[in-house]
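Only one chain comes next, encoded as structure tokens, the form predicted alone.
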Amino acid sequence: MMERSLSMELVRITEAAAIASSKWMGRGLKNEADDAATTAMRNVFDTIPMRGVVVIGEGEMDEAPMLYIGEELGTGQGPEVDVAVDPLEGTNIVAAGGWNALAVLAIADRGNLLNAPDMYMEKIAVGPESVGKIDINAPVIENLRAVAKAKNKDIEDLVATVMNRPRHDQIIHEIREAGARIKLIDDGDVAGAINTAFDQTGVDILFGIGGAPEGVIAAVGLKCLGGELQGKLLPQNEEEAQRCIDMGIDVTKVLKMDDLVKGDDAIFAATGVTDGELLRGVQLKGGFAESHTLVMRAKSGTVRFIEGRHSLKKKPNLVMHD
């Protein structure tokens, strides 16, 4: 059983990762940014009273320093939890100084998160009003109609968010044909999925193919927010297909919320590294850093936005060492 106090502990972890990686913004060095986030995260994890096991870590797709799958985190005391982690969601974003890079973390009771293999996943995500109305196997236009009806909008008023990739040309074409509007994102579909559940972001639905690990992390966030994500694994070769078989995952099956994150309790935390629609990025002010974090717990439905101010003199481990 997870302690309520773990929510604030997770905030400490994502804040540290965000501050450490923000030093690399716009410097064109995505692996260095990722390494900074990962190292900061691991250092704080070691102080947290829990028995965590990484079920979703940084995968081979990033070829970056990892919090690897199976790694044990925490002090070895306290609740047994599954940990899904993306120390820096949007390594390319930070390297280019773009929008919506996050340090992200999700935990659930042991055994409750899908151990998603590091491969592609087709996804569709919506906020609370549209829950139960979408179907990943339905045509784009049908999903847009359903969401428009659920939100009492015309299709022309909807905004779909899609990662700007050649593989999405057909989806983008179909959204435009339907008359809806599109917000293309360069990277970071966790932010894209979570944004569907917040009115102020102006995003109604996410479509497209991204990483499976990010799909599970986004599902935890949407579980906390009362939204919905559906996914289908898309193995790209024999080896990936075999890995799904070995893990007992049927690739033809639509993964629903309870497949991605079981149970009624999970905690999600994300700190902005660069500015986004939902979270401001880290601001470095000389002797201190300012952070903006979202933390949510599924069991209570509480959603908190936390502004932090961190003394870099008193936390020398957050300062970048070239």
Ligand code: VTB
Contents of the next structure:
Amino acid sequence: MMERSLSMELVRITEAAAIASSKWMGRGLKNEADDAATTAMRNVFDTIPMRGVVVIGEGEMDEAPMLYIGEELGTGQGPEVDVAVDPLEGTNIVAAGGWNALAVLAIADRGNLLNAPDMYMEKIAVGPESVGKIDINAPVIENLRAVAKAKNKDIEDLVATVMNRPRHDQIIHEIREAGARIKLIDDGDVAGAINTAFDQTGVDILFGIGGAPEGVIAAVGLKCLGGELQGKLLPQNEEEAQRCIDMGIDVTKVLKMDDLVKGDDAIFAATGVTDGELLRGVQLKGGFAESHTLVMRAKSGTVRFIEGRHSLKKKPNLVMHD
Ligand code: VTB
Ligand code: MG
Ligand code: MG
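Show the form predicted together with the ligand, please, the one above being the form predicted alone.
Once more the chain from above appears, this time first in line as the rest of the complex follows.
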């Protein structure tokens, strides 16, 4: 059983990662932004009372120095959990000073997160009203009709988020043919998926192909929000196809919410690094930094927005200017 107080501990982790990477905003250096987030996230983890194992992380042990898949996290006491991290979801976003970069992590009871390999996943995601109405195998127009009906809107009122990639030309064409509107994003489909569950973001559905790890993280978020994500792994070569077989995943099968994250003992936390529709980015005010975090727990369904004000005098390591 996870302690609900873990939620606040996770907030401390994503806050630290977001603040550290925010200093790289617009500087064109995505690896530096990513490293700053990863280091900050890793440093806080060992103070957290849990027995965590990274199942979605920054790579395999031999290729990543920290937050690698299989790495153990936490004080070694407390609940046994699976940990999924994306310390900086949107490295290119930060490098360009764009929208919706997040420091994000999710935990669930041990064994409950899909250990998604780093490959592409086709996704469709919606908020609570449209749960049970979408089908990733159905034509785009049918999904749009279903969401419009569920939200008591016309198709023309809908906004679909799609990553701006040539691989999405057909989807974009079909959305336009259907008469719906589109928000093209350069990166960041975790935010794209989560945003569908919040009316104030103005987006209704996410379509398209992005990372499988991001798909699992977004699914935890949507589970907390009562939304839905469906995914299909899209191996690009023999080796990736073999990985799916080894994991016992039939790639023709649709991955539903319970395949992506089993049960409901799961927590999701995301802190804005740059501004987005849902979360403001980190603001550096001189003596302090301000952060904006979304933290939620599937079991209770509680959704919290937490504003942090962090003293850079007392905690100068939060933003290390070199
Ligand atoms: C995807 C998406 C992520 O990077 O992984 C994308 O899920 C990479 O896609 O949200 P491309 O191979 O087309 O560049 C993100 O946008 C950011 O990590
Ligand atoms: Mg990453
Ligand atoms: Mg990412």
